[in-house]
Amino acid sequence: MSDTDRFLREQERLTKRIEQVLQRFLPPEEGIADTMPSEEDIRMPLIVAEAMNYSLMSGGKRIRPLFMQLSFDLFGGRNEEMLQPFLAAIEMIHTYSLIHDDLPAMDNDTMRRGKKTCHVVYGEAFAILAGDGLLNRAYETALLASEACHDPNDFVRLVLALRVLSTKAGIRGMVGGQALDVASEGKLIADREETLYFIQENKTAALFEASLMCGAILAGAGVEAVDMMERIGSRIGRAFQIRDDILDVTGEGKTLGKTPGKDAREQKLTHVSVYGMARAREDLLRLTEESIADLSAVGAREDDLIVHLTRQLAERMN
């Protein structure tokens, strides 16, 4: 078997738990609400929980989760139960912001994943209730590792995770980066370069810094092995969006799963417009490098999956 179908069977045995994992978190998609004790609980149809599940299940490469729970293994992490309700979260978090970024406020886009978004099938009220929903559920899902905490040493792991996943997420993560991003959409912006590293960092990468970090937190890695794997995430999570807006411009549609051609049509700041193709492609690299470098630092070797994986996003078409 070549070191290729060994990956590829690895990453998609891991794939595979992890859509199980997150088969097991799903929210119900009929509701009860909590009533008198006398009284009997009233059921009802959830339809922003089936919107929920609908871009939570509608494919994927589950990347974020995957980098989470190929960091825990990278630093020995034995408690599986207390990963894995991390590794739903992480995907929600990652989901509810497709909802949120699809819509037409935002980027207005109809095909998430090579099917309709998820504004599209239920309408915007319940695409924005779908976002609110699985942004809570993450949390509540994340704290469910409560249950599976042994002794105070992983009640602190637990917390420093938490930590790390709503702040990464936040206006000091994600949403800052989605803020600025949308800002600068259509204007003549003084300090190009700075604010295209702080969109790449913090609306990109910053779940990527999460996964990484919380993986090592949860497998009971020291302050410096967490830190340098938030350097390698926002390393990874850079060349992730370098390499998102270089097949904006050479991507097709039916390969891509979403529209391509929308980052020039919105006038957006993006390594393309800003450096060019040819400097995109030199960045993407660097980083892939630079990022693989600082994962065999701290132990990983070539023929791990997480070395593989790195390379892979550099080189995905979609």
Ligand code: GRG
Contents of the next structure:
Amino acid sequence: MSDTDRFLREQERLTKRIEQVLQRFLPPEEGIADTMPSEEDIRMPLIVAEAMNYSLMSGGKRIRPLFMQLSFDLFGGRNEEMLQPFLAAIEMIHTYSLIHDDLPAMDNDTMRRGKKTCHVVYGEAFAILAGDGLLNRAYETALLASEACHDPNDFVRLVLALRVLSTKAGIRGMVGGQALDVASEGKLIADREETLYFIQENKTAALFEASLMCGAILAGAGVEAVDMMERIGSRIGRAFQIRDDILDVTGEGKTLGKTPGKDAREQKLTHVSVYGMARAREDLLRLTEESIADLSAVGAREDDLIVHLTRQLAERMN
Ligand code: GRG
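For comparison with the form predicted on its own, kindly provide the form predicted in complex with this ligand.
Below is the entire complex, every chain and molecule, led by the chain shown above.
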């Protein structure tokens, strides 16, 4: 078996396990509102749960939980019961952001992960609620890791990981980046490079940082190693966004699972619009190789899946 086949098989195995973890923490689609006055009313909260599950289980690549798992493994993590709620939580946060990003008030898209996006199937109000529900469910789920804490050190790790997850998903992370992205659309920006960097770092890279940092924290890694994982997450996440910007120009809707060509139509600030295609490709490769050099500094080997995955993302087609 070639190295590439071996990596793909291992990645497939881990992704299947992540799907099972997600199944374990899905919101129930029954028993939510037994006290509602009428049959029709009772259906409403259930439809929100259905919408949450529709988007969550609609076939994403599960890259963020994969990185969290691989970071946990890299630092010799053993308490999988503490990790698993966090694997589900990061994917729930990511999925909520996709649902809200597709809304007419934001990026206004009808396709996601090759399917009709949430608001097309369930309507805008219910898609907003499904996103809210997933964000909240993420923290409900992450806190379930407390049931697997065996000693005070475990509780400290849980609190640190929660701090990282909530900060990186919030106004000083993904939400902040999305706000600047939306605000800069179609505008003449004085410092395009600085603005672009802020958007990439926060809208996209913050969740990669959270994945790698939470994996390391829950495995018991020290402060320096966690800081290094933040730096690596920043580079991998920015590279991920640059690849996204390139694919928006070169990709096809069928492979992408979403509508291509929107960045130019909506005059978005992207790596391609600011630096051009050739420089975008160069920066993508540079950030990828820098991430791999830093990964090897924290003990990853060339034939570890975390290194392979980092390389694979630079060439991804969706
Ligand atoms: C609405 C608060 C809020 C944030 C939205 C994630 C995001 C921020 C917007 C989605 C649009 C976008 C292109 C963001 C950049 C990050 C990105 C490339 C997301 C897509 O992630 P993948 O490719 O998706 O991992 P799958 O479907 O595979 O999970």
